[in-house]
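Form predicted alone, single chain, as structure tokens, below.
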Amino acid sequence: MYDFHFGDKEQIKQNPEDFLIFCKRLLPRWVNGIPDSECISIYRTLKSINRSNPVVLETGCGASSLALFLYVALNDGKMFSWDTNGSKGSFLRSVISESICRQLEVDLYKHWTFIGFDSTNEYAGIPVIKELKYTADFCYFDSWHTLDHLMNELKCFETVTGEDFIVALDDAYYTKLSNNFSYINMIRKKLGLDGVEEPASNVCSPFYQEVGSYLGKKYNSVEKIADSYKEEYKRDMFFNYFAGDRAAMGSVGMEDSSALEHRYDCWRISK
């Protein structure tokens, strides 16, 4: 179903970004949650990793998984994804197997490990990277979208990195401290219930400010990466194509169209 022909292996290697978007647009909406411009920006950020056999992580999976997988497949790397929705991981495996692995003649399981569990769990979450004797170079954070959970994931990630690593955030403009009331109210709306008001105590500074400040205080060298997303998102057809869906998301606070410049942010850190 997903084994559309883009070109041979050499053509894909010459045009990886075009191939990535070609595969991304095969996805149904429920796993295609990030803009095309962000997906490309993730791939370009990954390309700045200066190490052979890179190890990359993500919390929450979806279209980002295609970017990470294409990168590790072309660079003999390894990726690990955590998502509590096991069905999403299984579905993405089938898409990647047909759309990417078949074309590049690579083994999906050699490059990708999906873990359908809590990313912060000490026995099956991010910390197991050390037990598996890997050193992580990159992590893309896209799970519960609260600062408390994000910082727990980040601190887990810090324990499995080498001297240099990259931190990347989705929905970096979010200001949810402990509970994601936008998501909660979407669920309540589906249940026919009224929304609940978010308390002022649940509001923090935008994630990109909170994380940037945390990293800057802890490490000697923190470089804010000038990602391509900020240059390209205004021309991204994704936003118009899913305009109706995004309007509904905006009505419960799941997307702020005025803050989209900081949907994606990333940093390069040296210990």
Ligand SMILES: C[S@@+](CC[C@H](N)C(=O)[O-])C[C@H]1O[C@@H](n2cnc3c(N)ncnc32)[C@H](O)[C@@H]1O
Second form
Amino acid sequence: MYDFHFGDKEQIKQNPEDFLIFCKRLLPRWVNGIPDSECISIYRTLKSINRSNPVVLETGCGASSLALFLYVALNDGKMFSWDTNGSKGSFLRSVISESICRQLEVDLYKHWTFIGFDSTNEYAGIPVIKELKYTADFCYFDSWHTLDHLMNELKCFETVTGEDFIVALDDAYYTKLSNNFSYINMIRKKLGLDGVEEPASNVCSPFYQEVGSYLGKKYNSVEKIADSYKEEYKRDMFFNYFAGDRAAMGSVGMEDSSALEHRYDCWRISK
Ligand SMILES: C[S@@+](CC[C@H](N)C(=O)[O-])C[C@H]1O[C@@H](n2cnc3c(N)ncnc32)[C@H](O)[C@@H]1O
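And the form predicted together with this ligand, for comparison with the form predicted alone?
So here's everything in the complex, that chain up top.
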């Protein structure tokens, strides 16, 4: 069902970004959570990793998993994804297997480990990368969008990196400290309940500022990567194509279209 024909292995290697978007557009909405321009930008950020057999991580799987997978498949790397929704992992495995692995003749399980569990768990979350004797080069953070959870994930990631690593964030303009009231209100709406008001104490600075400042204080070298998303998102057809559900998401605060420039942000760090 997902083995649409794009071209042979050589054509894919010559046009990996076109192939990535071709595969992404096969996805149903529930696993296609990021704009095309962000997906391409993640792929380009990954390409700047300067190491053979790269090890890349993500929290919250979906279209982003295609970008990470294509990168590790073409660069003999490894990828680990955490998502508490096991159905997403299982579904993406079948899509990736049909749409990417068959064409590139690669073994999905050699390159991708999906962990259907909390990313921050001490025994089965990001810290296990060390136990598995890998060193991580990159992490894309896109799970439970609160600063508390993000910082917990980031601190787990810091325990498994080498000297150089890249931090990439989705929804980096969010300002939710401990509770994601937008998501909670979306769930309450589906339950037929009134929304609850977000207390002022739950509002923090945007994640890109909080994380940028945390990294800047801690490490010798922190370079803000000039990502292509900021150049390209305004022309991205994803936003119009999904305008209907995005308007509904905006009404419960899940998307702030005025802040979209900072939907994606990333940094290169040297310890
Ligand atoms: C916004 S979606 C991810 C979108 C995806 N990156 C994409 O490109 O479409 C967020 C995901 O994070 C997962 N999640 C939420 N809390 C989590 C946690 N503590 N650990 C792992 N995954 C979590 C949810 O199940 C959900 O699938």
